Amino acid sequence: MIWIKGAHLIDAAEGRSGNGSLLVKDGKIARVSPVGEDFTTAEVLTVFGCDRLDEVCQVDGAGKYLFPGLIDVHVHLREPGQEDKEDIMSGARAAVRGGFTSILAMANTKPVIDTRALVEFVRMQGERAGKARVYPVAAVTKGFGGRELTEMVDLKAGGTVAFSDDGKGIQSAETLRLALEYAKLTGCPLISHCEDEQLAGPGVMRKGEASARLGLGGIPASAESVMVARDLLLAGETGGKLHLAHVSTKESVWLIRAAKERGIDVSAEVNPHHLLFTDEDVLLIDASYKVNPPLPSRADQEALLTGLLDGTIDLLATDHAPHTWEEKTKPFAEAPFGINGLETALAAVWQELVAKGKMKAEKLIELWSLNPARRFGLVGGTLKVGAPADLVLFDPNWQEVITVDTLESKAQNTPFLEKKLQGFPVMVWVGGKLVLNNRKVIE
């Protein structure tokens, strides 16, 4: 039994915003106060069926923000057989401190996530782990060869809520349009990697002014927005359920624009670090840096940006790609592509976007909490009464430095280390129960 007081209330779902109070029972949300008003005692006494207030767990949330769990439709915990670089439970502790109650685990783990087993596996460990709810994301193709389709539908059985290559993009038009077909089956989103190998090649960040002034090899734009003009094309004509993964170029902002204009289910995600970095912010000692799809260009980023606030974009998703330090402060050109986001990416967000107005936190939680969970057919994402109590206690004031002891994850492939931000989640809950008090995780 919880009574949050007096925090600002954030639900997306309902269009609410203001300083409210929240009861919290049995795992779930149990009652809203009107905006600007809070409960009496003997209110929440009837509601929790007790006599006493001290049987009530009573949360002072003056001066933060209460709202749902945010939800991250991207994420590579690693495991099975990358457990150096990151594992699940790792990952679900440091997601929880970044603020997220719900992550899809990615599938390009080795094995490939691409039998039912292993779907339950991942499923399992989430559990075990006892923070994030953990959901598994299965292959579209065995073993990411890019020709065999996996058995979807035995997959989503299994409890797959979608399926991706992520990592590889499928470079065959046709094995693109039967996994659309067939993913229709299951009812669960296709998430695709937009990537043409052939004109990315060899190339480490962007391909343009930056590019050639530190002397890497360039990716063009379009190896991005070439497939997400296939892909678009492709869900249009089978009326397959598609989202695009990370979205980086203008281009492909006007295409999405476009598709959903003409009616094609189609979602897309944008990446904090594309939204906070360019090509310019590229170091040579840094490869922290080194993400794919690369960091944009500056007109690239104001597209992204406007995408996200106009509706063409809807989710924010971090991409946490964790690598070991040993990979990733080999040369620029030789490190592996990836960024550490989940502790980071709320914070830096609001620190940038929210606290200089250029996005309202409301749009956020939309963004990062309800739309997740209705394009994937998640719970959480709203306030409402009945619904699972994944809630982020908010403090816009507190100031922390990134550093290796503080980190949850085991990789500290991120540009913040050694950095001050300023707003994080201070206590969070899933499902009722407290995972994350006073910025630490509780064991």
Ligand code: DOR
Given for the second form:
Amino acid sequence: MIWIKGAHLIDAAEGRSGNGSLLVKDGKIARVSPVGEDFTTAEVLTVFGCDRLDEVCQVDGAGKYLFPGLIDVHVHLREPGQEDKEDIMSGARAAVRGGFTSILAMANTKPVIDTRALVEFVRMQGERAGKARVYPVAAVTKGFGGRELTEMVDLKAGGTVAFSDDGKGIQSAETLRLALEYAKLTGCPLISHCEDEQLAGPGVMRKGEASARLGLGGIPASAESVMVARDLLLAGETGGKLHLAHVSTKESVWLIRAAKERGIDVSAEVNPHHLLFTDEDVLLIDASYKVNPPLPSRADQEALLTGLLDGTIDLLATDHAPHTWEEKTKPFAEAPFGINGLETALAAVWQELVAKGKMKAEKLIELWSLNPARRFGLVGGTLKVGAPADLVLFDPNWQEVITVDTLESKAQNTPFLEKKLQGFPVMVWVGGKLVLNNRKVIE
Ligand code: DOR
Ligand code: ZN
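Beyond the form predicted on its own, can we have the form predicted in complex with this ligand?
Below: every chain and molecule of the assembly, starting with the one above.
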């Protein structure tokens, strides 16, 4: 029994934003006060069916926001096979520390998640961790081979919520067409990592002036957008449910806008690092800025933000990609692609976009909680009565320096290392269970 009092509640599903209080009972949201009001003690005791307040956990929300837990549909947890980078436990801990109560675990593990037993393994490891809800994503093609489809209906029965070969683009258009057809039988979205391998070649950053200056191999924007165009056409033809991961170019944004106008069933995500950094930020000596798709040009970045604000892009996702220190301190050209995102993403987006007036807090919650829940058919995303109490109490004034010691993730490959950010979750509940308190993960 929890009584969270006097916080600024944001619920995109109800179009609600304003002060109020909320009651949690049996892991669910039991009551939400009208905006600007609180409950009387008598009301609280009636809802909880008890006669003394000392049985109720009271939380002072003054000066803080209370919103539904964020849902991250793009996370790499590395288990099984690369537990030196991350495992499901460390990833699920990092998630709640970053304000995420649900995460989707990508299939590019070793081995690839392409059997029902592996899907069930990921799901059960997530349950065992008992932090954020962990939903498995299964591969589209066996072993990420790009040719033979996985047993999608069986994988869905095992608990997968989406299909993806993320980390690798599906090069064969015919394979993707068939995959979209078969995925329809499951109702799950197919998440496409759009990357034409021939166009991308051996590039390591976005092709442009900055790559030429640094003498680094460039990946043209077309390596992504050509495949976005192809995938949209195939989704239109098949009626399949398509989700585009990590959209990073202006051409992709206008293609998605045109496809939506024609009623194609597509959703798309943008990653915080593509909104916060550009190719001009890439330093030869720091591979923490090396990511795939690469950091965009300024013009691309502006189109991504416009797309998010006008509804062309549906959601935010981190593409949390942990790698070892050893790998990421290699020369830029040799280090693996990926940015560690779970514990810094919300703070960084809040600080750079919300606090600076470029995005409303309400929009952020819609993009990172409500829309992912709706698109992927997950619980959460709302403060409606009866919804699970997946909640974040967020302090916009909390400042923290990101250090190796504070990160719950096993990896430290973040451009924010040793930097200060402002605006962090201070308490997080998953299904009414307190999993983060005063910035510390509860054991
Ligand atoms: O930068 C990336 N890292 N992009 C991807 O698509 C995969 C990811 C990873 O698994 O490390
Ligand atoms: Zn990807």
